[in-house]
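In structure tokens, one chain follows: the form predicted on its own.
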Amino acid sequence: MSRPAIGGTACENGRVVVATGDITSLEVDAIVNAANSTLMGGGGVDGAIHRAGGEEVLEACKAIRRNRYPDGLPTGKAIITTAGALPARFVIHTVGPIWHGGTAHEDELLARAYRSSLELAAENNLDEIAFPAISTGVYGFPKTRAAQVVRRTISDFVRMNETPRTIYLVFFSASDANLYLQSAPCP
């Protein structure tokens, strides 16, 4: 599998890679979409997934939502379907939260959805994954203070796995990126 044509700055020894781009381009093992809870599309990343990815991965939702949450995916919780059109091996699925202030849960929540989706492309032995920006859209989550909770989070998680070898953070604008790098700098 080919890396992703997009340039970075490296952390944590180089298994973090924030870059800016086009995550629905990327040919890496898996993408996350910042779904909603329905996983039936919406706007922003998660349109652009299920717009870029096509039938295969609605009807991998909808069959989700049948089977296993009919209620709808929980905030923090990640699963993984198919990739259909795009070039990502795999999509993997997670709610963000709703920003309520900081004073509902938001900072564990959007910890959550990240070391779920780490979790899970661990558990499926996938080398790379590729995240946008959860929350920090339409759900208005504080870009720096989501910059604080991812970069703790992924420091984390990449200390006690050797799996994913590399995750990307991909933003869409430049001024993004330095935002997150700003706010959570390499060590």
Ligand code: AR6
Given for the second form:
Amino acid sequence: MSRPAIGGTACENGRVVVATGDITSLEVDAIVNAANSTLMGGGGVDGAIHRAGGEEVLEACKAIRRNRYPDGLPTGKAIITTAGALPARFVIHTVGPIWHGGTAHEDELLARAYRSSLELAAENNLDEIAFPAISTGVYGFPKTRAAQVVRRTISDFVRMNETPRTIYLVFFSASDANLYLQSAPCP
Ligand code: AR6
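Now the other one: the form predicted in complex with this ligand, given that the block above is the form predicted on its own.
Okay, now the whole complex, with that chain kicking things off.
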């Protein structure tokens, strides 16, 4: 099925698209949630995804907690659930690092959260995945530094993998999207 492309700046031969908007409105194969380890919802994009996805998303998260992660989803790992009432098909929930000043492996953990989500999309044969700017809100990761980590991680991934075909980086504001493009220009 083909869908209208989401407008934005394309990099990496069109495989990475930097866009502005509300990630909950996107009709893509999977949107990524910047969750916390409880998987029970929260503020920011997590709150928006749970509100729009509804009870089905929460129930799926509860089942995963019960069956696979009774102590919570570790930072850098990802899981996939139904998208419930959202227009996307799936939600991939991942936990980014809380910023502690840069000395607690934050860069590697942020890279791991993006990589785990991309690997899960590939395992499920999903063509499109949309990411919010993980960890750069409540978790306090500096936006410029996050941009560089994300650019490197995604460039490496697309070089080695054909699926997902298109990766959307969705910023809530145009100024955040521009900051990303300035901090991590298209190669
Ligand atoms: N669409 C796209 N981006 C959004 C949306 C949206 N609807 N809403 C917010 N953002 P945050 P974190 C942007 O705080 O830093 C939660 O309470 C926002 O502007 O959502 O990983 C969780 O439960 C920011 O740039 O995630 C965790 O406890 C980016 O999404 C904790 O916050 C990420 O901000 C996770 O913190």
